[in-house]
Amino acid sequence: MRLDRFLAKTLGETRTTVKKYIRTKKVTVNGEVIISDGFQVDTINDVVAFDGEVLQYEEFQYYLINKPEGYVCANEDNVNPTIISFAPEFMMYKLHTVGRLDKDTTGALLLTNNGKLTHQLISPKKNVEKVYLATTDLPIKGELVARFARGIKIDEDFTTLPATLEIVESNVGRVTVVEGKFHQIKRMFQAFGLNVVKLHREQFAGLRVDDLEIGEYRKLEHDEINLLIKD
């Protein structure tokens, strides 16, 4: 891999800045200092340095983000912010999102550029949960909760699979599923005459947002990783 390609994965930073970089001999490889911006470097065997700080190279990146209302699941589009463009880093490693979330639900959102762990984790096979608390504008019937463990059936063409309501408030509920069609956990609810008015996701895959803000975003840690990937 060539050393300014290197440099922007790991620093985060642009191809012109960490040239900059490079040409100031802040840069060694393996104790040497390279002034070359294409320099090959080997990213398994090869120690490279910046500022005398050992950069370790991550082939792929996974972020998670308390999403924002406003922001579209998309890397394009031509009338709403996306969330790829609210994180400088979203756009660096053109990342994409782990399934979507509707622009105006919050909530826990995974990002990576890894195509083979997104195809998992949303594969209705894989039975990944995901856990929303819903907000309703009229009271939640007790009743719903055995008609949810049944699944619903929304129309013709799709019967939800069971899933498990607990209802929190009189018009709050807390939905665990394994599948995300579009809109589902609203259209679950107008099955029955309730529209919700705010939607958020508590859980995707075992992570949580609890210490994330609206809108904050972190790294994923080894262990988190780790788990997503163990199958």
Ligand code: URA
Contents of the next structure:
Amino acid sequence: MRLDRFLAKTLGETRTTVKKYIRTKKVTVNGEVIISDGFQVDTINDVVAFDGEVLQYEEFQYYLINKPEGYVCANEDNVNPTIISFAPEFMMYKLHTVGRLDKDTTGALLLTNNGKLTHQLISPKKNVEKVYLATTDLPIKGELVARFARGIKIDEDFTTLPATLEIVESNVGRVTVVEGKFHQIKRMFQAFGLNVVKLHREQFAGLRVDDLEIGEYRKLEHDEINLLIKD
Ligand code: URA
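Swap state to the form predicted together with uracil from the form predicted alone:
Starting with the chain above, the whole complex follows.
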């Protein structure tokens, strides 16, 4: 990879800015000052440093956000703000969301620019677990636990896979599913005459957002990324 591109990616700066760094001899490769923008960097083996600090090249970026209400999971939308526009990093790295949450749903949402991983994680074959906390307008009857476990017909031609329902409070249920049809959780409750008035995703593919306030986000740790990639 060209040195100016490498620097722009790792430092999150424009090409014009990094070219200035190169010209002012702030950049070394394997200990040697390099003054050519087009110098070819071996991203695996070369040690590139800026102002004496070694730069780590990451091919892909992975962020977890505790999604706030009011944002849609799309790259562009003419009416509503998109979750991509929420953080400068999401735009800078051209991230996309792994699956979607409704505009009024909060909670665990993964963003990346690794399209291959996204494809794997949203594939129904992959059985990625998602845990939701749903607040309903009416009390949740105990008999729904068995109905959720059997699978629910939410469409003429679609019955959900078995799901786990735990009644947390009379109007609050924790639901674990391994698929992600459009408005799935809301439609599962609607099948029994209940409206979901609040929906929060506690967990996605083992990633929890308990340590993040609504609207907070963080980069995934290396071991978290490895777990996602490995599975
Ligand atoms: N199910 C829903 O109904 N909405 C979501 O946002 C996610 C799952």
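Residue numbers count along the first chain shown, from 1. All values reported here derive from a predicted model rather than from experimental measurement.
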| property | result |
| --- | --- |
| Selected hinge residue, from Gly31, Glu59, Glu76, Gly142, for two rigid parts turning between these two forms | Glu59 |
